[in-house]
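Only one chain is included here, represented as structure tokens and corresponding to the form predicted alone.
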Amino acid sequence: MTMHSVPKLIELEIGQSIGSAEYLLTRDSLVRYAGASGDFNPIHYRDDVAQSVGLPGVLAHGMLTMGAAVQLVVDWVGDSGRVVDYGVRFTKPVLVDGRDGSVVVVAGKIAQIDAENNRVRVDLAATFADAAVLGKAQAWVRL
């Protein structure tokens, strides 16, 4: 089994990027979200429910957006309770396609450095459909 190696504050610089990161959410990955958090809003699986409402088809859920866009820092820092807050705008939804799913493309740079505290903020680029889907998307992280 393989440590990950937590980054090292004094590595770090403003503007720095922790990487990037592709998720498929497919209309399975709603019912499963839907099942996990409860969110049974037929916005979310039904397209005939979601242009009764006037959009175009069916919605991943905010917070499953929120939560793949995270899970870049998880994987960079190595531990979800390293990430000490975090926080978004939900700007644009995520259509998702019944047969091919949607794409999410998320992008992550290193924003402030807090060194009194052991900690950055990360900023990150969520987008969909070369449309971002998230603003003022940002994590702090203690190392």
Given for the second form:
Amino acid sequence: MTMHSVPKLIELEIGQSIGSAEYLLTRDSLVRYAGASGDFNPIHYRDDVAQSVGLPGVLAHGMLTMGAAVQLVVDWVGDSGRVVDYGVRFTKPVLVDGRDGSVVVVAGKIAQIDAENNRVRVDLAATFADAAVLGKAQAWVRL
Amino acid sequence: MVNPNIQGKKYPATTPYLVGREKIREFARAVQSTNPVNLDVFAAQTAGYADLVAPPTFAVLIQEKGLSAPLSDPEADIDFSRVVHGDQRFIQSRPIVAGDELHGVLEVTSVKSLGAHSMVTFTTEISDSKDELVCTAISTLVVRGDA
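Could you drop in the structure for the form predicted in complex with its partner chain? We only have the form predicted alone so far.
Below is the whole assembly, all chains and molecules, this chain first.
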């Protein structure tokens, strides 16, 4: 197995992109996340229940969107254990179409460099149907 | 309306949660991780870890165990059917790895009113069997009031 090399702090600058990725969330993804996380709220798999509480349809778990979005950072640094602090605000739910699912687009850039502690802050922009679904999505990464 | 007097209330530690390899793999696949340290023991050990590493949001499992106490506490008066997740943060003191036995102590760190709504912040300190802090999970729930 080839080891992924960790980005070097000295080669990074504020505003630099770490790239972007698309995460397809289908109803299958939601059921899988429900099982893995133990969050069996039916608004994440039943249209009738979602509609009965005034939602337009089944929504992705916010925690699934949060967990998938950080994979961009994990893939960039190559080791999930280097993500030392990760926070988001849930600004808009991701409505998941029963047949086609929904695509969440995630892009990240370097927002802060802490040379003393060899850490950088990556800010993520996560959008679904061109609207932001996460706000203040920030991950501190130990390099 | 959430009882503002629960601010500062601490709940008893959750029962220990043993982090299993297959649970880490299951959770990793669910959040679409392909990171080898989450899936392959050899890769995790080559990277210097004792065992598989849990993805960055895995601690939600222990946080949820902690949240069941205030959500069923009559003094808190939180109507779960009106709860929306506002924000979430995980501060890792070290990565969670398979074999860890974790417990969480949850404290209500803030209760605020925003019109008819309440915003309640819970801070869960998650520690291992040696009582060393592994992760601090901070979650804000918005409890919708009557419109």
